[in-house]
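As structure tokens, one chain now follows by itself in the form predicted alone.
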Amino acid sequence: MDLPPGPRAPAIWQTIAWMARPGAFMRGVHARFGDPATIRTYWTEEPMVLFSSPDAVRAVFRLDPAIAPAGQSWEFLRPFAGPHSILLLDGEEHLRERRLMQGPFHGERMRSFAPMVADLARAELATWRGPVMALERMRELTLEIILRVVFGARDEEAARLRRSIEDTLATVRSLPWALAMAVVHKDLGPRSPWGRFRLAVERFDAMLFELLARRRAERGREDDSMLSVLLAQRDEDGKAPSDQQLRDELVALLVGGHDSSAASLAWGFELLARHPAVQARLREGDPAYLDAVAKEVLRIRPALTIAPRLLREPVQIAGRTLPAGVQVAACLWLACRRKDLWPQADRFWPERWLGQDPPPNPLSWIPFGGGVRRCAGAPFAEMEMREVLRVASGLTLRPARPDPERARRSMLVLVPHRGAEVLVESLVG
């Protein structure tokens, strides 16, 4: 194939770098080969061409799903995501599912969850003293938010769901096991990586279908959860969602709202601990500055790295013809950090969002993807980050070690490699 240049290292070494040192890998590829560049990993069977310039990103987002389906690029998620997942569908099916899922994220309804998010954040952060692994604690907090806001679960029901979710995700968060799953795509029995994951998913599904049965039997129950909204929805034909469809919608909300939100918040704490001046200004309570901090965290440390499409036919992107049978991807991580678009691109500088000049091309700030496949839960994720950071402004944070944490891959997201270890010195006020 006549593809853009890229590393010549064997796919196994590129896969290891893609997972263990993703930031350094992408930065090195861009520095050496420019934009676009081709990588080869076991993450996908096909070579992947990475684009990060605004014009190329726009072209990738506008590709016809009949020619370049995005769902096929996430096919490896099917055992967990399910056949009706918005992550795997394309075209009209994707849009129909997206319309159903946007109901719970309606502006007024979403804003009504902010006090609950703030209360849960306040209860969590009130326990922080001394050294804290922010990633672990943010996973606990974001899961608690999902259990309350999405599932409407309380007490023992929440505890059982929590244990099942943590058991299911534990395997794919482990770098050695995730690497083994990337290289070996087969279930080789209950002790193999895929086998262990399959069994955990089966246990999780059984519990989730029990929950759906209880919710359907409790139609009179007062509940403002997203699940209640999904249960009440009807498609264009007036048809109620099936249990399998609801299960897949809930898993999409879980995948999108748990590890990715926890990763973004962990990066927020890691960055704040190294920037006392940002902490001090955040305490002044200016909503515009709070929004700027959240946007800057998402820019310099986007949790997601790529928005891929699998080409069924040749296409032209940024003046280059690419053949069928390859993956093309908008590289979110590179787009958000391009030095030709962002002044002092490697600097954590929230003030860049408060200047008189508008920020660069909107397609250079794409932490949630873009086009019709932009994360449906992005408004909720941004609200959640603002609420947690607002509560966190009452903490005095210091870094646990002098050197900043680098990124490593955990399932689909990039997380601080030491777990965002911070020192909490005091609770202001």
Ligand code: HEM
Contents of the next structure:
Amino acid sequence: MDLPPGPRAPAIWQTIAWMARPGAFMRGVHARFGDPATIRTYWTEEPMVLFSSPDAVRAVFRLDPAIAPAGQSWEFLRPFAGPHSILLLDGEEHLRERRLMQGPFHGERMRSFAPMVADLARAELATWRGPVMALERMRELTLEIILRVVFGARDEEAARLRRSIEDTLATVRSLPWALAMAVVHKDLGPRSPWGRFRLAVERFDAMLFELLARRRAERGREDDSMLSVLLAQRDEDGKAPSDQQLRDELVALLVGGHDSSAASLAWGFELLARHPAVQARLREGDPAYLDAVAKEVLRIRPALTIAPRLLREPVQIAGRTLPAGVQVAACLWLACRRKDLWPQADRFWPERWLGQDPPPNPLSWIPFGGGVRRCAGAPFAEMEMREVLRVASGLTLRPARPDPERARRSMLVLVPHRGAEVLVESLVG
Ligand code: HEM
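Having seen the form predicted alone, the form predicted together with the ligand:
Next comes the full complex, this chain leading.
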């Protein structure tokens, strides 16, 4: 296959670098091989060609899903995501599902979630004193937010769901387990990584189906959760969604929205702790600055690194013909970080969003991906980041250690390798 150049190291080494040192790996590949470059990891069965220049990124986002489906790149999520998942569908089916799922993210309803998110953030951050592992705490907070906002779960119901979700995710979050699952794709019984994962998913599903049965029995007493909106949805033929469909929609919102938001917020704390001037300016309460901080966190530490598509036919991207059977990906991480695309690319500098000059090409700020697969929860994610960072501006944060945290992969997202360890000095105001 005539593919763009890339590392010759065996796939196992590239997989380890991709997971344990993703930032250094992507930067190294780009420095050595330029754009595009081909990597080979166990992440996907096929070689993957990474693109990051704005023209190529636009071309990837515009690929016809019939020729370059995205769903197949997430095939490994099927055991958890389920057969109706928006993450796995393509073409018309995907668009139909997307229209249904975007219902809960519209206008007024979305804005109405902000006070609840701020309340939950205040309750969480009020307990912070001394050393805090922000990643762990943000995982708890963003899960709590999803349980309330998406599932409409409270009290004992929320506690049971929380335990079950944590059980399920614990099996895939640890690096050795994730590596084992990437290398051995088979379920080798209840003690094997995939076997344990399958059992955890079965327990979680049983709980979700019980929740759906309860909600259906309570019709007429709808709350303001996203699940209430999803329960009321009807397709073009006026048909209500099945339990399996609803289950897959809830899991897509959970998979899409939990770890990605937790990782982005954890990076936010890691960065704020190292930038007292940004903390001070954030404390002044200017909404434009708050927005700039959120954007800059998402730029310099994009939680998801790639938006991949699998080629079924040869295509031309940025003047290069690529054969069928390879993955092509917009490399979100490189596009947001390339020195030739961003002035002072490695500097955490929210002010770049406030100047007179427009920020660089919008196709370089792509933490939410793009095209028809652009993050369905982006408005929610941005609102959530703003609310939590606003509350966080009431804390004085310091780094726990002098050297900044590097990135490692945890499931689909990049997280700070020590867990965003910060020191909370005081609560201001
Ligand atoms: C800062 C937090 C987040 C980041 C960085 C992020 C990023 C992304 C990215 C890069 C994609 C894939 C885009 C592509 O393939 O082109 C995606 C898809 C998706 N995200 Fe997010 N996301 C975040 C939060 C959320 C939240 C809070 C939700 C829901 C509550 C959510 C739901 C989804 C869904 C359902 C998809 C699949 C869309 C589709 O296939 O059509 N995300 N997200």
